[in-house]
Amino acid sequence: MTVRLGDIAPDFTADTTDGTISFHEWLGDGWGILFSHPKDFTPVCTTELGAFSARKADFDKRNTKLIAVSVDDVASHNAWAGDIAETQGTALAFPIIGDETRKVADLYDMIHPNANDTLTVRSVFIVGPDKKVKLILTYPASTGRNVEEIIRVLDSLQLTADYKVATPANWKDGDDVIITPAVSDEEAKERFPKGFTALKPYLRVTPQPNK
C-alpha cells in the first residue's frame, strides 16, 4: 500500500510497549508522528529514540503524540528500552509498536525491497487532527533523523493549517512567512494587520501572524 500526502492515515490496532492501541483512537483530536526504525538494538536507532524522548516536552507543547514502530516484538522493545536509557541519558518517553507480522510496515509502505527486503526504512509520517497525512520523510537505514527538523516542519504545518501563509526556505518558528497567492492584497491587509512587504506581486512577506 502506498500512502500519499492528504490521504487518511491507515488505521490499525497493535500491541505496543504501552499496551494495545487503536491508532486513530489513540491520536484523539491532536497531531501525531509515526516513525519507523529498522531494528532494535542497533546503534543509530538507539540514538534516535533517545533524541525523540529527550524532546518529548516540545512535542507535548505542540499537542503532538509520538509513536515508533519496527518489525521486532514488544518484548524486544522493552528489553531495548534499558539500553536507550543507559546510553542516551533519558528514558523512553513514548510507545513502540511491535510489528513482527509487518502489518503496520505494509500499511505504510515502510519496507523498500531495493534497500532491504526485511527491515523498515526510517520513515516519518506526521498526521493531523483530521487523521490525514501531512508530511512524509524517508531516510536510509544508515542516516539518523534530525529531531530539530521534525519540530521545524511540525511548526510549519501547524501554522499553515491555521493561517493562509506558507513558510520559506530555512524558515524557523518566529521568522517572517509568505502570504499565499490565493489571498488578494485587500484581503491580506485585513488578515495580516502587521502589514506585508511585496517583493514581487506573487511574493509577499509578513511577520509570523501568531507571534
Ligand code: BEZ
Second form
Amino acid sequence: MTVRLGDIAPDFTADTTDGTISFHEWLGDGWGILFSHPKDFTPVCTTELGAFSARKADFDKRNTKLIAVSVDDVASHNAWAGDIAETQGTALAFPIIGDETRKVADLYDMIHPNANDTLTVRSVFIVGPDKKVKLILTYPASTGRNVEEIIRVLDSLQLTADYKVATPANWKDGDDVIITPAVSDEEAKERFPKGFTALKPYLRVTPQPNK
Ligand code: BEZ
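Return the structure block for the form predicted in complex with benzoic acid (BEZ); the form predicted alone was the one displayed.
To see the whole picture, the full complex is given below, headed by that same chain.
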C-alpha cells in the first residue's frame, strides 16, 4: 500500500513491547511518530532507538508519541531492549511493534525490495491529531536518522498547523518564518502584530508568532 501526505494513516492492531495497541486509539488526540528499523540486534538500529529514547521528554513536550516497528517479534524486541539500555545509556522509552507477519510494514510500504526484500527500511511517518500523515522520510539501512532533525520538522509541522506561515530552509524553532502567499498584506498586518519585512511581494518574513 502506498501512503502519501494528507492520507489518513492506516490503522492497525498489533502486539508491542507495551502490549496490544490499536494505533489510532493509542494515538488519542495528539501527534504520533511511527518509525521502522531494519533489524533488532544491529548496530545502527541500537544507536537510533537509544537516541530517540534519550529525547523522550522533548517529544512529550510536543504532545507526540513514538512507536517503532521492525519485522522481529516482541520477544526479540524485549531481549534487545537490554542491549539498548546497556550501550546507549537510556532505557527504551516507547513501544516497539512486533511485526513478524509484516502487517504494518506492508500497510506503510516499509519494505523496499530493491534495497532489501525482507527487512524494513528506516521509514518515518509523522501523524497529526487528525490522524493524517504530515511527513514521510525514508533512509537506507546504512544511515542512522538525526533525532534533532525529526524534532525540528515536528516543530515546523506544529507551528504551520496553527498559523498561516511556512518555515524557510534550515529554520529552527525561534527563527523568523515566512508568511504564506495566500495571506494579503492587510491580513498579514492583523495576523502578525510584530510586523513583517517584504523582501519580495511573495517573500515576507515575520518573527515566529508563538514566541
Ligand atoms: C544496522 O542497524 O546497523 C543495520 C541493520 C540492517 C542492515 C544494515 C545495518
